[in-house]
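Next up is one chain by itself, shown in structure tokens, the form predicted on its own.
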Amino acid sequence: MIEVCVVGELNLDLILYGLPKDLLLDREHLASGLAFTLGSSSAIFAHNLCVLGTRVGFISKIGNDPLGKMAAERLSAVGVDISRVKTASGKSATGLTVVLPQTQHRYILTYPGTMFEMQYSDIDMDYVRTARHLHLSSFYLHRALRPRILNLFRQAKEAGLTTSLDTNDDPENLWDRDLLEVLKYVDVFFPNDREAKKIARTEDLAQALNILGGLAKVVVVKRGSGSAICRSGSEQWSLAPPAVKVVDDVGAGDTFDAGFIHSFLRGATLENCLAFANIAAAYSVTKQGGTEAFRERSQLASYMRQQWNLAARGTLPLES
């Protein structure tokens, strides 16, 4: 029996490290390091949530190619149920994201492939209903599914599931208003600072929180090394993450989501959900790629326990 059903994209990340600050056209630029790892917001969320101890099922579509097989195997290896991951019958390939990290920012280049093709008919709603919680990532990348995402969330709520959503970026920078209707069926909404402002169409974060907080039940704004903010009704909490040496912040936001939902499903207070999410995200940036830090469970558990004890917050959700 699964606790969380994740609907989303599944692909690998190719990350090139140590590139020059200025990338010039028609020049060959040399990288000093490379990582080929599980990518995509949905898959990183599912992988790390499963490692934290939540039972996860995954619904997606991949191509009939080695990249899709590798990505699915990475999820399966940690215990994620991939029985509802479909393989496209046509020539479309599994998506791939190339990440070029810079000092403060990064270039993100994505071939969407089958991300654009998954549609509502690919989703086993009976399987979704066996879960306690539905999560969807990358709202704007699901072009075929997007017209029915509202229906997906509405049905999940009617079946008694709690729900969460992380839109990630809109590659077209349109931030269309169909999302706002979906948010009425979202229990926990996970934008980052920039996304919250874009969606609410304001440059003022406080105003964005007011707007989004009037739609989703809980809004959690991720702010990197700054203090994350959680808003529920008239209540608001703000907590800074632990200080760590950042090796790679790819997937940190998705790991934050995983930490929050892991705690949320165990009945933790929203403030403790925020604290646990911060700790999980902080640990994720200590290694390259979005999931590599979570592949060694004993080291992860030790770090989480140490940070939780320092915060003196009572029972660690990992132990429940």
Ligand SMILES: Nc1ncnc2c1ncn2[C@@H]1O[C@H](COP(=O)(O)OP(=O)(O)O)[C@@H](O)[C@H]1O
Given for the second form:
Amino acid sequence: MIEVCVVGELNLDLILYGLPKDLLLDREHLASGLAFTLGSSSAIFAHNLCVLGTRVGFISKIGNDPLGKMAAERLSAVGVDISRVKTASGKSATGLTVVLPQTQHRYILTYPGTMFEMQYSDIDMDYVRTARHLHLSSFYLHRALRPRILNLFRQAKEAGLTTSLDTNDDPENLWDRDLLEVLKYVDVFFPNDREAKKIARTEDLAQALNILGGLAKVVVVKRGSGSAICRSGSEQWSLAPPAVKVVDDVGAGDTFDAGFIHSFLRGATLENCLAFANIAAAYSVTKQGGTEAFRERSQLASYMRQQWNLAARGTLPLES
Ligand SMILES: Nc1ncnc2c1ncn2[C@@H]1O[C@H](COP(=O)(O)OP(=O)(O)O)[C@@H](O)[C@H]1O
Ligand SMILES: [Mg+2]
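Compare with the form predicted on its own: the form predicted together with the named molecule:
Now the full complex is given, and it begins with the chain already shown.
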């Protein structure tokens, strides 16, 4: 039996390190490092949540190609149930993201492929209902599914699941209002600082938290190495992640979401969910890509235990 059902996109990330900030046409630019690793917000979330000890099932659509197979195998290797990952019958290819990390920020270039094609009819709703919790990432990348995401969340709530959502960026920079209706069926909403302001249509984070906090039950705003903020009703917590040596911050937000939901489902207080999420996410930036840090479970567990004890937070919600 799965605990969390993730609906989302599944692809690999190709990360090229050390490229110049200004890329010139017709010049050959040399990268100093390369990683080819499991990518996509939903898949990084699912992978890392499963490694933390939550039983995860994944619903997605990939192309009939080696990249899709590799991505699915990466998920399956850590125990994610990929029985509901469909392979597109036509010529559509699995998506791919090329990431070019810079000192503070990163270029993100995505070929969406099958992630634009997954439809509501691709989702096995009976399977979703077997879970305790539904998570969806990359709201704006699910072009075919998007008009029915409201329906998906409403049905999950009717079936008694808790829900969470991470929109990530809107590549079209439109931030349409259809999301606001969905947020009424979201228990934990995970924007980063910029996304929170864009969605709430304000430059002021406090105001964004007020607006979003009036829609979703809990709003958690991620702010890189700054303090993450958790808002629930009139209560609010703000907590900085541990300081770490950064390799890249690919997937940090998704790993944060995974840490939060893992502890949330184990009944931790919201403040402890925030602490646990920060520790998991900080550790993820110490290795390449979004999932490399989570491929060695014992190292991860010892880091998390050490940080948790430093913060004197009682029982670590790591073991299930
Ligand atoms: N440089 C960093 N040092 C420590 N923790 C970090 C760092 N960057 C990110 N994190 C952790 O990852 C979380 C998500 O990062 P952020 O970049 O804000 O999200 P997103 O990937 O969604 O843009 C942060 O809230 C924090 O817990
Ligand atoms: Mg994000």
